[in-house]
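One chain is shown next in C-alpha cells, namely the form predicted alone.
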Amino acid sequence: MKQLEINNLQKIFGTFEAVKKINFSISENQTVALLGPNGCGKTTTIAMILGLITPTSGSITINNKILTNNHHYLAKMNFASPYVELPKKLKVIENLKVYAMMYEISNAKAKIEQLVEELNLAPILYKKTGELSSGQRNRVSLAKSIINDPKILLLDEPTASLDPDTGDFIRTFLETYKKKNSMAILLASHNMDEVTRLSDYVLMMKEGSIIDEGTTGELIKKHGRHDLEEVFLKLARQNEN
C-alpha cells in the first residue's frame, strides 16, 4: 500500500520555480532515495511534505487521503537531519521527554526506555545534547525521529560526518526498523554507497525536476556506468557548458 503520494507538486518563489510539478510515491516497507546536486529542490520538496512550506500547486497524499491539515498528518511522520539540532542545553533524556509530549505519546516512559536500549543511549542519557559528539547526536536525533512510530520517515543525510562504524550502525538500525514496522522512508543523501545499500528506488532530481528514476541496478545499466556515483555525476553534469 502506498503511504506517500506526491502529485504535480510545485513551488514557486517569486519568479523562480524551485520544484516543477514532480510526481512520485513511496509504499510500505520501501525506501526511496531523492538525489541531486545542491540547489536542485530536494530540501524544498521535503519542507513541503513536512508542512513547513506551502506548495504553489499539487497535492500530498498519505494513506489515500489528500492532506489539508498539517497537524493531522505530522503525527504520522517524522524527520531526522544532522543539520537540524536539538535544543543544546537540554539533556538527552529531557529532549526525548519533550518530543514524547509534543507527539502525545501515551506510553512515553516505555517508549523512551526502548529507544535508549536499541540506540545505546544509556551512557549519554544525562549529558547535555550540546556536549555530544556528532555520532552521539545523530543517534539521539534518530531516536527523536521514531519516537512516534511514524509511518513515513524523512531522512536528510542521516550519516553525514560520521565515522564508518557509527555510520554502519545507523544504516543497520534503519534497515531492521523499516522491515519491522513497514515504514516508508524518503532518503536524501550524497553518500552513493549508502543510497545503494538502503534504497529500493532512486529519483534523480535536477533544477526542480525529476530527470530520471529507477532501481540502482536499472540506472547503472541504462547509463552504462559502473556504480551509482558515476550515474549521479553524468546526470548532474549533463548539458553543462
Given for the second form:
Amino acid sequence: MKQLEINNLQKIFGTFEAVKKINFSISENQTVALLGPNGCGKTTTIAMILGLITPTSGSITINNKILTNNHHYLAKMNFASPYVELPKKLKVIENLKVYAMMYEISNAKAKIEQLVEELNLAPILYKKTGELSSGQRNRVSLAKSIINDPKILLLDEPTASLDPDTGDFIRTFLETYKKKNSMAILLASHNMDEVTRLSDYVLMMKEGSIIDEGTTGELIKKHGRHDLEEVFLKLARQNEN
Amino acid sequence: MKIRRILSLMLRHFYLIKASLPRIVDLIYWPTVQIILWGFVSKFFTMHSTYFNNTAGIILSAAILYDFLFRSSISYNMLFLEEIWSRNLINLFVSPLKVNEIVIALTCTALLRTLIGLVPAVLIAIPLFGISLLELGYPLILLLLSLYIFGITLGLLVTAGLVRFGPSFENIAWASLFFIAPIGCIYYPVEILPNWLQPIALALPLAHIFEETRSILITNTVHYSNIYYALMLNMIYLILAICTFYYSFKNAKIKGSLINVGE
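Form predicted alone already given; the form predicted together with its partner chain follows:
Whole complex next, starting from this chain.
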C-alpha cells in the first residue's frame, strides 16, 4: 500500500525551477532515499511534503488522499534534521512532554518512558537540551520525531556531523524501529553507506529532476560501478564539462 | 482547534520562563524602573502644575497603562523571536499545530509575561507614590482589555513581518510601539497635536483610551463612548492584523522563506 505518492511535483521560485515535475512514491515499510548534490531540490521536496513550501503545481497524496491542507496528516507525520533544533533552554524531559502534548499522545508518560528506554536518554533526561553533545541532541531530536508513531517519517541527514559510533547507533535504531512499526521513511542523506544500509530504493536528484532511480544494487549494476558513492559521483558530474 | 495543542505551546514558554531567574528578573525590572521614574516625574508635576495638582498620579497611571501596552506587544514578539532564536520554528510548523492555535497560545502566554512584569510594579506604586490603578474603577478592566488587544495587534503585525522577512525584521519589533507613541496621546490631550494630525490620532484606539483615563481621573466621570470607540477600533485593527498574518504566512510558504526564518 502506498503511503506517500508524489505526482508531477513542481516548485518555481521566480524564474528558477527548483523542483521539476518529479514523481515517486513510498510504500508502507519502505525507506526511500533522496540523493543528490547540494541545491538539487531535496530540501525543497521535503519542505513541500511537510507543508512548509507551497508547490507551484503537482500533487502530494498521502494514504490515498490528496493534500490540499496538510494539517489533517501532520499528526501522523514527523521530521528530524540536525539543522532544526529543539528549544535549548528546556530540559530533555520538558521538550518531550511539550511535543507529546502537541501531538496529543494519549498515554504520554508511557510513550516518553519507552523512548527514554529505546534511545538511552535516561542519563540526559534532566539536562538542558542546549548542554548536550551533538550525538545526544540527535537522539533527542529522533525521539521527538517518533513520539507520535508517525506513518511517514522524513529524515534530513539524520547522522550528519556525528561520530561513527553514534551514527551507527542511530542507524541501528532506525532499522529496528522500522521493523517494529509500520511506516514509510523518506531519507535525504549524503552518507552513501547510510543510504546503502537503510534504504530499499534510491532516487537520484540533480538540478530539480530525478535523473535515475532503483535499488542500490540495481544502480551500481546499471552504471557499472563498485558502490553507490561512485554512482553518485558519476551522475553528479555528468554533463558538468 | 484543540486546547491541548494550544496548552503545549504555552507549556513550552512556561518552562522557559520558570527555568531562568535572569529572565524573570528582566521581566520585572524594566516595568519597575519605568514606574519609579514616572512616579517621581508625576510627583514633580503634581507639585508644580495647576493642571495636574488635583489629580496626583495622572501621568503615572498613563505610564503604567502604556507600559502594559508595551509589555503585551513586546511579549508577543519575544515569544515568537524565542522560537526563531532556538531554531524551533520548523518543529512547530511541521507539527499538527494550526496557525490560529499558535496565535492563541502566544496571545495567552504574552498576557502571563506581561502580568509577571507589571503586577509587582503596580503594587510598588501604591506605597511609594500613593497611587493605585484601581482608582479608575470598573472601566479599568475595559481599558486594560483594549490596550491588550492593541498590543497583540501590533505584536501580530510585527510577527507577520518576521515570518515574511525573517530575523532582519527584529529591529522593527523593538521599535514598533515607539512609532505610534507620539500620536497615541499617552501623556497629553489630542488637542495638543497639530490639526492635521488629530484625525490620525483619533483613528487609533490609544487616543481614546488615554483620553478616557484622564477624564476619569480628572473629572471622575466615565465616558463609555471613548471606551466603545477604542474597542471598535481595536476590533478592526485586530482583524486586519490577523488577515495580514495569514497573508504573510501563506506568502512565506509560496516564496519558501518559512524554512529560512530561523537563519
